[in-house]
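Coming up is one lone chain in structure tokens, specifically the form predicted alone.
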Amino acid sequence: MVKFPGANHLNVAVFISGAGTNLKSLIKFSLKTKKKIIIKLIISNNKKAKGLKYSKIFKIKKKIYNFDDKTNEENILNFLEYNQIDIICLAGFMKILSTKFIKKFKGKIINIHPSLLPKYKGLNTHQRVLDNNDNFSGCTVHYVNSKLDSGKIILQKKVKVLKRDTAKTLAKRILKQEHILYPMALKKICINL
């Protein structure tokens, strides 16, 4: 759990690459919260990512970097820093961050995987739990760590793997839960918000 002393809000930045369904729920949380949890940037390495709209419809900050070049690593840090960003959530986020860079916001990066972890780490994961005939996958959020989708698990959900299932209806069942889980775990490590 993340104390921030008082701090009587949360900033959070959301890190994207694609649709950005997660970072609408976030967004429509933190819009219940009373302020109390304000989503005040979305970064993207993409720059086509459809969730990037979502900045212009709730009127939030975007910044667009190529996360390839090692150099902007220092000014992307600088800007989280300038923008008091207390935690950030990688939301289908398709970049892996440098150990430098989760070092420096240690126990403050969250992220939501399509499966049940410690099962199924990175890529591919609804079309490994058919190929592995399981009976439930689901979705996970933890702590960001320097090992690929190894850190703290935060919350899990389950979810039943159906005899019709392909890998895009699974998938799809799936999305739907992080959708209500994603904002769970926010409010569950905000413990003093």
Given for the second form:
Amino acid sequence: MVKFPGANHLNVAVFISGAGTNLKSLIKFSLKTKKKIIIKLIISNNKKAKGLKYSKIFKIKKKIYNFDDKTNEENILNFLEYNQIDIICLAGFMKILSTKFIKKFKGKIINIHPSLLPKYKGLNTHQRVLDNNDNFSGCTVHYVNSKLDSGKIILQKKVKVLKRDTAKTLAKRILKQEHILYPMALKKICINL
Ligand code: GAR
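Counterpart to the form predicted alone, namely the form predicted together with glycinamide ribonucleotide:
In what comes next, the whole complex appears, and the chain from above leads the way.
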């Protein structure tokens, strides 16, 4: 549970690298929370990320940073502080944050991962599930700590693997569930608002 003494709303920054469909589902959810949860910033490492279009559509401030340059981290942290960001949602964000960065937002960064963690941390989750002939896969929302995809699990959703599945079809079915799971997980950790 994230504790925000005295807070009557939460400012969220969503970090993306690609299509941003999870970002879209978080924005849609936030718009139904009577301004209790506000998606205030969209941050990306990739200026070509398709999800950046939601900045214009929903009038949300966006910023692009080169996360490979660690000297930038101070700028990012300052920008988050300036915008009074309470929580960071990683949504298809394909960079690893430094331990220093994670410490600064301890317990306030969450991530969505397309597998049933602790199985299949890292990349190419769907192909690895198929290669191992697993009957189920799914998605997980978890807190971010300094070990990749290893923080405390908030919520998971199981998805059945079908005989005819390819990595692409499985990814698509899981992504649909991610769009439901991520808002539920955000709501769960902000229950005290
Ligand atoms: C999602 O499936 C998300 O779980 C995954 O990338 C996709 C992003 O889609 N994230 C990771 O693999 C992180 N390790 P989106 O940009 O449409 O939200």
